[in-house]
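Listed next as structure tokens is one chain, alone, in the form predicted alone.
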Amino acid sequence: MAIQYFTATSVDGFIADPEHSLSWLLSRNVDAEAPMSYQGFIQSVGALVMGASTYRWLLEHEGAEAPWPYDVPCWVFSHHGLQARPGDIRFVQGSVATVHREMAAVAGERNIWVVGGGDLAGQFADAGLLDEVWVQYAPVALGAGAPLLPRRLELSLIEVARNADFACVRYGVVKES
């Protein structure tokens, strides 16, 4: 079981533009059969974790009445009350290390996907729990927005692939010994 941050970013390192829009990403074509594609990645996921901003974005863009897009348990970190929707969604607060135990037990031998955002992935890294960072680089520069990772993190290259116009890179997180 690995904890993986799988996301797309602009070539200048932003996962959303200053207005929290992903229009720059959603207009791009991808190949579902390509190496390192989302469809291949999601098959190994046994649990998800996301921050409140990512959850709110899903509600706004998928529609609050739309079926929850994931069929595995999801933990949402938030300090605010959020609208619940049908699905195995668990609202939590506190340390990622504490919640990690429950997520790992539920995921079993499958992976945990840190859906977003970058700060939440950084919290997992700070706790020594983040194992991999999968980045799909879109051919666009945003100039500003939500950063891929808002802190220093040492990585080692594991794999590189292409998916349509995206450069796909898988990194291992270098753990301090």
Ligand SMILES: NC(=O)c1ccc[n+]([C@@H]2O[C@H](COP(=O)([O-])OP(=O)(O)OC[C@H]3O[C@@H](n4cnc5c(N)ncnc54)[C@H](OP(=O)(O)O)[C@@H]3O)[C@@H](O)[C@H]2O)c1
Second form
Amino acid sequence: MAIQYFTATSVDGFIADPEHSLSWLLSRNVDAEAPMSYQGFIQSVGALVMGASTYRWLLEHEGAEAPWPYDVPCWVFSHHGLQARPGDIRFVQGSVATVHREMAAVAGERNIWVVGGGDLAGQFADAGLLDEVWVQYAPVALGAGAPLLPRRLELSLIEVARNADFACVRYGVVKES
Ligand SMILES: NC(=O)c1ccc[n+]([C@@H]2O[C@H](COP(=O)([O-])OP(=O)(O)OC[C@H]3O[C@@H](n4cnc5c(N)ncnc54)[C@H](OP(=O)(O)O)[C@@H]3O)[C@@H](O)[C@H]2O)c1
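Counterpart to the form predicted alone, namely the form predicted together with the ligand:
Expanding to the full complex; the earlier chain stays at the top.
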């Protein structure tokens, strides 16, 4: 089981623009059959975790009454009460290390997907729990927005692929021995 941060980003390292829009991303085509595609990645995911902004984006763009798009349990970090929606969604706060134990028990042999944002992925890295970073680089610069990974973090290159206009890169997190 690995904890993997999988996300799309602009080439200058933003996963959403300053208005939390993903129009720069969702307007582009991808090939579901290509190596390192989201569709391949999600097959091995047994639990997912996201921050409040990412959850709010999903609520706004999918609709609060729409079926939850994931069939594995999801943990949402927030210090505030967030609107619930149908699905196995567990609202939590505080230490990712504490919540990680519960997620790992549910995920079993499957992987944990850190959906975002970047600071939440960084909290997993700070706790020594982040194993991989999968980045799908869109051919655009945004200039500002939500950061990909606002941390100093050593990575090792594992895999590189092309999916339509995206450069897909898989990194391992180099952990202190
Ligand atoms: N490009 C992509 O593929 C992609 C992927 C994922 C997300 N996104 C987008 O990127 C943006 C990310 O937004 P973001 O940078 O604000 O990150 P975020 O992680 O989605 O949300 C940050 C919020 O999560 C809560 N949080 C984080 N850690 C916590 C902790 N340990 N305990 C309690 N609450 C915690 C806090 O919310 P409270 O203030 O409620 O406490 C914090 O303000 C969103 O617009 C999202 O839609 C893009």
